[in-house]
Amino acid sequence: MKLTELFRKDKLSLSFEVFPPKTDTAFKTVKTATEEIAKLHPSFMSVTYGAGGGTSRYTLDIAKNIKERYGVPTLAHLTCVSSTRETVREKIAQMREAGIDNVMALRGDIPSSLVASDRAGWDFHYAVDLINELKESGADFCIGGACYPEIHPESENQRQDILYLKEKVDAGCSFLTSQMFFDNNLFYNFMYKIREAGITVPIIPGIMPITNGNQVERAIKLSGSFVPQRFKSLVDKFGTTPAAMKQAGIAYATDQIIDLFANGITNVHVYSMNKPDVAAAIQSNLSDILG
């Protein structure tokens, strides 16, 4: 199924982002988070690539487990970052032999090893080139897109930001998710500055629940997120008691999302860290509101 079928203005929904793992060990614990999380029966989830493509080889691997044994509508990413072109293909092929859908084209995070020298040969520099790719590659895919309502860290303003998200739009995007946030005033100015732009595709909020005080730095180190002063003092406070921060980071969150919901937006993804605690007690928290 096509997420775009799912996005829809008359019933709200709620999905989840899982990752695959690190490293073969790792691989059943995380399958297991993962089928936890599906169970939830959220309306999709997503399982990301890895830094670098490093766990690439595990992403089709959950999202297929995901949609065969539990039904549930997956969004498999899928970065350029490093990647030849015959790599990019590869992965395009196994996808469509996977009955996968729905791709989230990335250009990835760089490794902080890598100078601008080192990029000169990537036969991929950016989203959109990814995004031409899997549409020449004459595979129907439902294709999404990331955006940043606090502007890309690489970009120079939020206006070239915005120029570049409606580039990856017209070369065929389907839907936006986009980075996570703390305030939600941030993300609907962003709307509003996409919309004028011309950007009518669906724009999917990403919320992340930060559960753990050693998650704020990294959090906002990954993102650049504005962290306003109530997130703070919710840290302050419960920062150093886990079942106590625990609690408050999934309260934070679900207000984020009730809030999110009374404003219009229909559709929601959390970052589930693959928590499914987590996910269940969030869900749990709008159970009435999601009817």
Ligand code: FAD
The other form holds:
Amino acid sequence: MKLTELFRKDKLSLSFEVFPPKTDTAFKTVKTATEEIAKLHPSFMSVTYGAGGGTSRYTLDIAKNIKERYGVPTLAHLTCVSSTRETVREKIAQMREAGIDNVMALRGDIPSSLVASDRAGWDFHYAVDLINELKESGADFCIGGACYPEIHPESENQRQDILYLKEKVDAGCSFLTSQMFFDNNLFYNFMYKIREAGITVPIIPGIMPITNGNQVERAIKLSGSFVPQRFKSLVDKFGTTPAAMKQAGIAYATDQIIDLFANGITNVHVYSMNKPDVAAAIQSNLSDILG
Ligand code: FAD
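Let's see the other form, the form predicted in complex with the ligand, since the form predicted alone is already up.
After this comes the whole thing, all chains and molecules, with the earlier chain placed first.
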């Protein structure tokens, strides 16, 4: 099923993100965790893609398994940076074969080991190139793209970032999922600007429950997200006490979701990071609101 057909306009709905194993030996553990999350029956589950190949084949294995065994619609991620056209076409063919309906088209992070001259011969430079390739493949995918309420770290300014975002939508993105943020006002501000720029597709905010103190620094470094004082105080207080930090992080994420819904956002994506207990706790905190 295409995700655009199931986005809710009236009630709150939650989707969860999982990631494939980084090693072959971890496959079974990851598969079990993703199945536990699927049993919560979220509106859909997204499965990330390990840029650069390696165990990337597991993205499709996991997405297919969740869809076929648990009936949960899935969104398979795909990155294109530094991949050849031939490799990308092969991946697209595999997606079609696996019955994937929804694809998250991403550029991927540029490996720091690559120098500028290496990039000249690439077939794909930006996510929009992948969206064009997906469209040209003739497959009837529902395509999603990434967006950044606090602008993409490589962008010079938000205006330009939003212009490029519009290009992705015009090329065929039917919805956008946002990078994590810890201050909802940044998301509301972003929504206002992108609607003003003529981007009308659904925007799904991405919420990351920070459940251990060590995760904070890494998550923020990767995303470049602003950390409000309220969140800093929470990490200062509970960061070294795992159970308390987990409870506080889940409560903070829950609070963000409630505020989003109260402000008219009905579809929220949770970066559940292969943690069924975290996904279940958020869902349970919202049980009466989810209805
Ligand atoms: P793009 O949309 O191509 O944008 C990248 C940069 O290039 C931006 O600064 C943009 O302004 C600029 N730009 C865009 N188009 C042009 C153009 N035509 N000319 C000049 N500049 C341009 N990474 C993974 O490896 N695997 C995943 O599964 C994954 N999932 C993600 C899911 C979400 C929701 C998000 C927000 C990110 C995800 N990422 C993932 C990380 C993502 O790959 C990185 O953030 C990457 O650096 C940018 O990808 P993009 O698709 O947003 O790139």
